[in-house]
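Presented below, as structure tokens, is a lone chain in the form predicted on its own.
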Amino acid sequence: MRFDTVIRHGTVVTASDTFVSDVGIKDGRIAALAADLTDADEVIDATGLFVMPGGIDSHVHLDQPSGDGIVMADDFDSGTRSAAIGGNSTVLAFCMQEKGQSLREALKIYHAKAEGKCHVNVAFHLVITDPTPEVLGQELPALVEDGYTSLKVFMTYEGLRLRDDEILATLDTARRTGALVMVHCENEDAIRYLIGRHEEEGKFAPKFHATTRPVAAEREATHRALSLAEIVDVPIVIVHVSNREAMEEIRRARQRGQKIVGETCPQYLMLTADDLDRSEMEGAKYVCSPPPRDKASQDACWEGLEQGVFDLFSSDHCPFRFDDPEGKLNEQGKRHFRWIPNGIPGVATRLPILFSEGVMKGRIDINQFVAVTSTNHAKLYGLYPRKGTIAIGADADIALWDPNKRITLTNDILLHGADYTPYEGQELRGWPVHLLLGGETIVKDGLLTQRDGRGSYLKRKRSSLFPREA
């Protein structure tokens, strides 16, 4: 066989194995794993490099409505460009249903936003904010059959959150249709009460965002979400876990026999609530929900990754510009933490941070790295085995990593639309130096090689947590 491309002399890494092999690519897919493959139109020398499946970031917000006068910093062009720079070949973004809107209307809008602009592959999670009988009884089952096999519900944010009975109805529909539900777990009533107390005491600075969203509010909501899932008997994903207490709720639910997926993010490994207490409104850069906690919580989240409590490591990329009247420093946000847009950029830094701080420092091995950043995402969200692994027949979405390349993170190298990175100045060891999408090079030597979007929309199967489809 003559190949389109051969990757030579690299060390192939999957979620289960590490081995030296050449990789032969034909028609966008991996066609051979063997030694001494040479007959190809293009040969890529991967000497000294790890050959891994492209990252899959399954928690990304792009071009999403964010309130009056607030504009998200990334559209699908800039967001997926940044994803590619960080070694990702696929992102799963959110399609937000607005009140009174049908799911198909929302999807039409988001597909139009993404059309022709994506530098990596994209799929959509449905965000359910208005679970009417029509949505749950007609639209959602049909859309699951059409390949939209995951959805998200919120327990916080007025206008987004669902009541417990609405969550139960949504979970029951998910159980019957085979949709995997992601849950944002924070107790909105507790948060609103604490905001009121802070206002009475004149506490308006960014640091008070964290004290109005305490660990107990996340822990309680996590326990409640797990209880609702147990009542309906359906798997769920607990997203962006920030602390030990919520993590232990997941562990206990699994011990009861529940199928539960846990997710954490870089901000809970690298940032703390002290970052919100920086002077001159700098703390606004770090406002996200749940907020970063303390050093003990960081240690707990590392433990969760090491011990497998967390199956997924995602970015929760939710970018806003800092020094911008439509971003973090909008006029209301300058006066009150409540109006600072919640979210930080991170789609480009997710993989390098975990590689440097996890793999290179011995906290996790490189196979775990591949599992929690790519393979598990593909399996849980219906993309495996075409995505998330290096195997014959899989799509040739491949990242080449230089484990010895040292990078100082600066905002200008990340190519996102935000005017800052929360990890500015962080010294990292290990970087994705080459990325192929469907066998075609889109990043080389850390630079984009294609100006137009080459990514595709991905129709998905049901999650591996549900019975296999015929």
Given for the second form:
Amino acid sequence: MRFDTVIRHGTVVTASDTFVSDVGIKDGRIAALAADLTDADEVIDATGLFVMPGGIDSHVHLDQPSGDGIVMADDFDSGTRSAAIGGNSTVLAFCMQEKGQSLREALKIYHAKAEGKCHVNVAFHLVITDPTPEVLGQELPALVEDGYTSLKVFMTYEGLRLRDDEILATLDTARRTGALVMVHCENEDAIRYLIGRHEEEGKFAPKFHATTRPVAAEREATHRALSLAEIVDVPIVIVHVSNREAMEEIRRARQRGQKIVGETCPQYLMLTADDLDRSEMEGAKYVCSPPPRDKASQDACWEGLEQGVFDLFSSDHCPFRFDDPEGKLNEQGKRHFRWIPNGIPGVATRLPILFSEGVMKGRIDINQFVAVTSTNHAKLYGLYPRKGTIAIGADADIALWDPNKRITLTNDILLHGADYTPYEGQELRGWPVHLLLGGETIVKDGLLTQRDGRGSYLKRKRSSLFPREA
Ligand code: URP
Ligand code: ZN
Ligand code: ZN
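Return the form predicted together with ligand URP of this protein as a structure block, the form predicted on its own having already been given.
Zooming out: every chain and molecule, the one shown earlier first.
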């Protein structure tokens, strides 16, 4: 067979295997894995490089409305450009239902935001903020059939959080229809109470974002979410876990026999609450929820990755500009931490951070790296085996990694819309130097090669946790 493209002399890495092989690509898909594939229009020399499935980041916020006068720093153009530069070929973004809005209306808006702009492939999770009988009884089941097979619910944030009875009703619909539910676990009432106490005590600086959202508020909500899922008998994803106690809740639920997915993020490995205490409002750059904790929590999250408590390593990319009245330093945010928009940029740095600090430092092996950054996302969110692996028949969404390339992270190389990275100056070893999307090169020598977006919208199957179509 004559191939469109052949990747030669690389080391192929999947979630289970590492082997030396050429990769033959035809019509956007992987057509051969063998030695000495030469007959091709284009040959990419991957000597000394790892050939891995493109990263799949299943927790990314793009172009979401974020409160009065606050503007998210990335739309689908800049966010997916940044994703590509960081070795990702697919992102799963959130489609946020406004109160009173139908899910179809919300999806129409997000599809329009994404249309023609995406540099990598995109799919949507539905965020349920208004679980009316129509939404749960009619809309959601139909949308699951249409390929929107996952959703997120919040236990915190005024205006977004659901009550326990609403979470139960949503989980029950998810079980019946075969949708995978992601849960943001923090106890809103406890946080509100603590914010009130901080206000009485005149504590308004960014660092108090962390003290009003303590580990116990996350642990309690995690336990409650797991209990609600147990009552309804449905798998759930506990997203952005920041500490050992929440992790232990996941372990215990699994011991009880529940199917639970755990997710953690780079900020919980790399940052601590001390970062929120940097001078001159600098701490605002690190405000996200749950907040980064302490060194012991970082160690716990590494342990969770090593031991498989976490199936998913996602960015929770939620970018706001720092020095901007529409961003972190809006007028109210300068005076009170509760008005600093929550979230940090990270879609470009997720993979290089885990590769450098995890693989190159021997904390996880390279197959685990592929599992928690790509393959598991594909399986759990209904994209496997077309995405998330290097196999014959899979889409040729492929990242070539140079394990020896040394990079010092600076904001300008990340191509996102934020005016900072939380990881400025971080020295890393290993970088995704080449990215193919459906067999077409979109990143070469670490630089974007295409001006226009080549990504597609991905209609998804049900999660691997719902083995038979519900
Ligand atoms: O602070 C964060 N994580 N912002 C993004 C929204 C969310 O809860 O995932
Ligand atoms: Zn969340
Ligand atoms: Zn998030």
